[in-house]
Partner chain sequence: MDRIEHRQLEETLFYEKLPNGLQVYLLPKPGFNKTYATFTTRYGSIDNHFQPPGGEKIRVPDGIAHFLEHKMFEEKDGDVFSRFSNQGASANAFTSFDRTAYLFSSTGNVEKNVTTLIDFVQDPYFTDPSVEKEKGIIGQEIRMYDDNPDWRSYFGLIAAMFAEHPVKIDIAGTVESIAKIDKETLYTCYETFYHPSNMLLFVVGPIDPKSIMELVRKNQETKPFEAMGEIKRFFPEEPEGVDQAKMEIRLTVGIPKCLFGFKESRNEVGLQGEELVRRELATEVMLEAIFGEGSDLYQSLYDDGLIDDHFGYDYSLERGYGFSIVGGDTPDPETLVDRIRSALPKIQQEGIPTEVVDRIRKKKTGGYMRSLNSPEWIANQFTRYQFNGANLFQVVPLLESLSANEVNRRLQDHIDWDRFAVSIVRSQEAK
Amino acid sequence: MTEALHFESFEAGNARIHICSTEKFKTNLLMVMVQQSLSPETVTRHALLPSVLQRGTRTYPTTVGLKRKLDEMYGANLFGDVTKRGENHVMQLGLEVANERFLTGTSSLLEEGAAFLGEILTQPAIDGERFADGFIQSEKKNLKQKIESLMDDKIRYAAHRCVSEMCAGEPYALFNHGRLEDLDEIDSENLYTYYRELLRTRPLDLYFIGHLSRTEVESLVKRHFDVGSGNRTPVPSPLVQSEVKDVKRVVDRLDVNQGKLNMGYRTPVTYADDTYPALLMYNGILGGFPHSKLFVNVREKASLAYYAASRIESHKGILTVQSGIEIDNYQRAVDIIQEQFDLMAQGKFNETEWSQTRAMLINQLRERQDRAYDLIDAHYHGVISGRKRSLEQMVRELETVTRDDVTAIAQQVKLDTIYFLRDQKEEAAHGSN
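Can you show the single chain from that sequence in the form predicted on its own?
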């Protein structure tokens, strides 16, 4: 039987600490989360920062020296990135180190790991009051390539374009890795100024998962994470806009052979709401799994799509459909996808769809207990939404969702945007323009 894992949370200085003590894993995972409001003014700097911080520290000022230290810690894994959670832009820095109980000849690996991650966060390699120029130029080049590579993956590109058109004028429209037009203005001095302000003022959460105690963690934080004691500015809750006046229809033309049809919908429900588990059931029946309506009816029965699925953004109240279609099948695909939404609003889902969806969702939640990173990710949803649920609590809530609950959600879902990525031919498919 899967071990039920829980976090204990408390404050140290002005940071929030979250500990999950368990003997389940052979490694200890330490992670830092720093929230920022998603905005045009900060999105690119925030995206650049984790890669710059991973290039060097005061003690290990070269990338070679830093990697050598990771090797010395039995191949510890350092990682960092930025993600969107609604209109929160979250910087993550993490370190996974072996649990020293399973090693011989060392008793300080957790201590070394905490010191190392604390230095990555608070004592980066600098030149006076600026980051090292070489690191900035190198990482700006890497970020530029990352932003441009979005065009190489047409499925991701279409998903981003749909959301950017749907949420035009809202922060959520921004790409989490930033904007090319900002890169020239970023230099080693203004990025360092941004970093210091971010670390001093924005919500900061430290996570520890492994065979450790609260007493140990309190001591590690005190010694290695100089997080300060001033006030931190909360990041405002994301704007949830569920009303739709007119459906947007957007067509992009690129050199592609297969069309990408994405449809964006508004819902009034986010992770913080009591009805969130019903939204999970709704999305699961509609398009979350191979037994779901979109896959079965659009892809399998009608043979209209190479793939067809839906996903929800838990903090923004957005549901999106992704499908790959023959370009001439545009209008037929739009119609049959919308039919699935209409069936949901009429409460027309069968027992197989219902029971398999609930079983799959609960299984997914229980599997998350087996992965330390997923445990943190699931807990952090509760931190940024202000609505904490353990994985077991979410399972219990899913078990009590009724058909009427799901139908009530379905009747509030509204089509906002139809986005179509198609070829360059001037002769349009029926209704595709």
Second form
Amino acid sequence: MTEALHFESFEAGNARIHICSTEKFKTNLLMVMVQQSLSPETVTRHALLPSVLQRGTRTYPTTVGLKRKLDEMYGANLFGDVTKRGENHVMQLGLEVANERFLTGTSSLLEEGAAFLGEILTQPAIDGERFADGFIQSEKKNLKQKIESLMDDKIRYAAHRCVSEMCAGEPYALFNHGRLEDLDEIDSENLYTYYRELLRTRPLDLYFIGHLSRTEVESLVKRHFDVGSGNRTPVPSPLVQSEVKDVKRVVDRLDVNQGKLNMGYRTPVTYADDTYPALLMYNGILGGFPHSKLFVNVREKASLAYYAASRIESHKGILTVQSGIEIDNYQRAVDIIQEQFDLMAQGKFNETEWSQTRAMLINQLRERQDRAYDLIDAHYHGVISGRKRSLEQMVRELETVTRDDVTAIAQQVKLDTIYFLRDQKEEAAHGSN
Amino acid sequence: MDRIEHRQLEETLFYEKLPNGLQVYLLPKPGFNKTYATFTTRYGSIDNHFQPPGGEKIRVPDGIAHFLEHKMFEEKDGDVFSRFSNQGASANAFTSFDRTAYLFSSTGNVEKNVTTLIDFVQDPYFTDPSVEKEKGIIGQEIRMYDDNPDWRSYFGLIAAMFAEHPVKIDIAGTVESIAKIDKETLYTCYETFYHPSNMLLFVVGPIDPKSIMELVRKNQETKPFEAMGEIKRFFPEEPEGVDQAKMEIRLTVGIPKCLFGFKESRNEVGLQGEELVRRELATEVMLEAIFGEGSDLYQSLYDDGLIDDHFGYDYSLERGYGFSIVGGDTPDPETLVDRIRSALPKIQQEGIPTEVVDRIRKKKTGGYMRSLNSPEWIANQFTRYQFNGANLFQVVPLLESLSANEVNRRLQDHIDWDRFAVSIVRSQEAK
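Next up, the form predicted together with its partner chain, please; the one we just looked at was the form predicted on its own.
Next comes the full complex, this chain leading.
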């Protein structure tokens, strides 16, 4: 087994720096994470910001100029997005640049890349105390399109609709790309104010992965990432977990050929808990893999679906099931899925399911070591939850989880919402076959 | 076992062709945890009309290569997924126009998993009830794609371009076509295309090439394969121009999808080896110069709200067919296409300057290195190149030797309005 990679972390200014030094990749990856509370007041601004920042900087005030500079840096890949992590909203900005040792005749790609990303983050193209107006207008249009296109991918749409119905009134119900109704009031001035405030006060983590050393990174940060020296306080993102009273049933109708059945469950466990590895086992046996109960019973035995799986949101403590089915098979599918949860609660999983799931989870964790993005993602789970687990620790914990631990979780998992996306036709005779 | 060094990229490839014809390529990746292996047959959705060596010419139902892929996972005593799971490996497979690949990835039990992979693919087991049951599952897979606007616009464009060639047929077929599939036809396809001489095994990861090669060699020695004659594949005559200039599909979408592109000329679709790679690279550089994020056209379309950051392009050149595909989400497909129609002639007239070619060459080199971080990408692309008589590790030197002339020749040859088609997906109520 190849040795696991680790991050070395330290503070610089008022940011946290995390370095992972390795020669296994052909590129170096630099990434910034800025954490915000997920809230209706900031969600759309936060979502808009990364695309505005990628439009221009002080040195590259036009977008074409900026993109061409990236091309010149051997196609350095600049990217930005926002994700939800429980009740947190995280902005990511990153740059992946070829490792110069594999190229002839260039020696400063890492330096250039760091300077570039530093400028994207801290020196955007501005016009006084505001972002360039043209950039704001076209990025608002772009974001609007992104929000509207949510319904195009029916799998993603159903997943979002299920969670937003289930968590109505909780921050987690918000769409990570924000709300259409907020777009009008955002302008180049108030977004710039938001950006300044965010950069000054919110937790900021800088990641470096690749063929680089701590001294090198320290010097790069000092020269290119002027992120201030004030105090950053943790963002208030308290976990909101509602009690389940009745099962909510929601049906949406669109012009679709296939029904999307999504079911949302509450679990009492998040990444920060001791019992998190038991939740991983629970989800794995239930619906994480092709040997899992959902896949075997919904797809292989009943031939009802092409996909039937479950997944957990680590920082929110919810578990969702997703499946695409023939519309008339709704009740049969719900029954089979519910039956699998009941079996879990009764502790009915055999030795084979148990050992296969553990082997698969450990394999999955180890595989994440081979992708720089996954390394950062795994580490950031620890940062955001305040509970750091190394790969070795997680593997050890998975190896010591007991069947009773998993059954105990299974008995606390509660069905909250059944969401069904179906066609426009008149009510069909459910359960006819 | 041959050893091929790629010094600049610090990669060493090991190769052997076994007596039964199987090609085995091994790429050690020290420092990686994951081993990724693909076992690929040169058989895809377009191979629907063929003559097995020594047999009769037959035409098979649409979607059968993909159906066969699904059925391979079933064994006499249970299914293969479960065996891989026991060994901590995740297994999967995919079918494309020209290939069917079976794969696993795992961080341990590598030798066992390689053996499981080869053995299950070389041991077909189909029964009438299990073939029937699979029709329900694949039926849902087809329905899923029916609701996917990106997939529909992609196939809409290919169907608009091609009149006869089976590349226009959806890889999974239709609910009606798969209804006609039976156990016997599956065996016929299997026996024709799954002979080792039509297949390639690629293993990449922290492996010891010597012991893996020995394992594969021994495994194959125990299995009797009769020498195989040539498989004859038949393709209809395809006209030079597109079948329809425009294809429109109605589906509920938040934002319309618009894809457009040029069907490749008949003169180009027979290329193989280095020539094919050169042509492909030159075309990609040309498309990047026109439609890439660093182009004036991209930026002006973006600023006018006609495209968003999902806009992109892709080029495929295979034996028998080729096409470019450009586009993405747009609020106004007609205006977008009008703008393209009026911009391209001017670009063709002016040509692509050498410095632009140089800039894009750099961009593509870096992109290639990024891809080399991905074992999945390496295995998949390597196999594709090899099936076309080329080598993935030639890409950087070929890119470096590409001239602005070649790129500009593609600009003149590929951009031909008789070979241009558009595919639009939008909602019922839209204009």
